[in-house]
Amino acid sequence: MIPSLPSPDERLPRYQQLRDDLVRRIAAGEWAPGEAIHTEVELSTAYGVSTGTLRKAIDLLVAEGVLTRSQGRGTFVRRPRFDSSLFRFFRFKSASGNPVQPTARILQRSVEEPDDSLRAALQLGPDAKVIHLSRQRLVDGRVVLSEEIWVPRDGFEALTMLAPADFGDLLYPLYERLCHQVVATARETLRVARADAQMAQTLGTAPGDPVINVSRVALDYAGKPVECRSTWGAADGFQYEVEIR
């Protein structure tokens, strides 16, 4: 049996409290990314709505993004995937000159206080502390990409107990399969500087040189915040690619 809306704002219309209500239930991990929802008509009864008014709810979240319907199947949580979106602004190609998808390696982890900014930004607590990731993109064994990635430790906790090596190179499916978050939008600011001597160092360039920053906020299907991220990279390495339509 599907629950009453909990405390919902009268303010809004009934369908936007259905929508408020099912994203909840989404990022709550009731429906699993890639798994159907319940039918419409099901939907509708349990919550004593018309079909009318919860196909409104529905649509709603497939023009945001969150659900997708599929002709014939029903209506599933989308399955973002972000791990390759760093791959529009950075092209890599092995010694061979094939394109490649980087490597990674875990530098250092560390539980830490979060400065006021972080803070902000991942939406926490006075008391809250962040699990801080250090890590490296490699080709053929050279430095391409420099990382620093923060999450809450208040549910991400299980990364603190995971050796360095266990990591792999796609951190999402890491959060889904071991702590149960889901990154279903983000938020990317691109900027330009000049290498100081530590990071032209570790990308393998020439300080002065110009670097591309690509700072990103990920958030879970109900907008929460769950990771900051800023990665660097080398020019040379870039490409900025849009579909415009």
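Form predicted alone done, so how does the form predicted in complex with the DNA look?
Nothing else is written out below except the one chain.
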């Protein structure tokens, strides 16, 4: 028989255990995005550690992008803004030349049976269904991005009642307000392909032109998958900068 190992928690340094417990409390909704968590003195006395140890735990979460500190005000749960993150890959400019946030248009909404890869990515059970959105993003009336979006039906029922015209330009605030689902992190994979006839027509390019695909899995604070998304855009607006060490 395999001897039972001690819980990994006990082997970790205290500041790691504190980090994990703070994440757990955030994931449980004890502090909502934008809210201040307890003060350092409160937390350190409650946990029975010195302020230095507690600060080190918070340092980790700040480095991970989960918390932000503001001297004299407090420490806050950070609300990520992923929709503007498309600027990391595409540079959208309006007719006036200024950077601009694309608007959104829902083309189609349906409840579907997920295929195997989607079921795996969203960690769904065998009978679970998904809500599928087809969406376009526009600048000055021109389609710049074409998106397919899938979320689990369980937890997102509210999306099936809302008129497509009322979805607005940003989905994550909608998820939070209507479905109490908070996106905390995401993993994206970039690939390059060539536009087929339909994609070329949608994006206003020529068939065979290179197009970028961004495939995203969004996770909540507990690491549970919340949304899968596949975004297509013309490659001529694509540029990505990275610093390496």
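Just so it is clear, the model here is predicted, and its values are computed rather than measured. Positions refer to the first chain, counted from 1. Only the largest set of C-alpha atoms that superpose within 1.5 Å between the two forms is called the rigid core.
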Residue 205: with the rigid core matched between the two forms, does its Cα shift 2 Å or more?
no
Look at residue 16 and decide if its Cα position differs by 2 Å or more between the two forms after superposing on the rigid core.
yes
Once the core is aligned, please say if the CA of residue 75 is shifted by at least 2 angstroms between the two forms.
yes
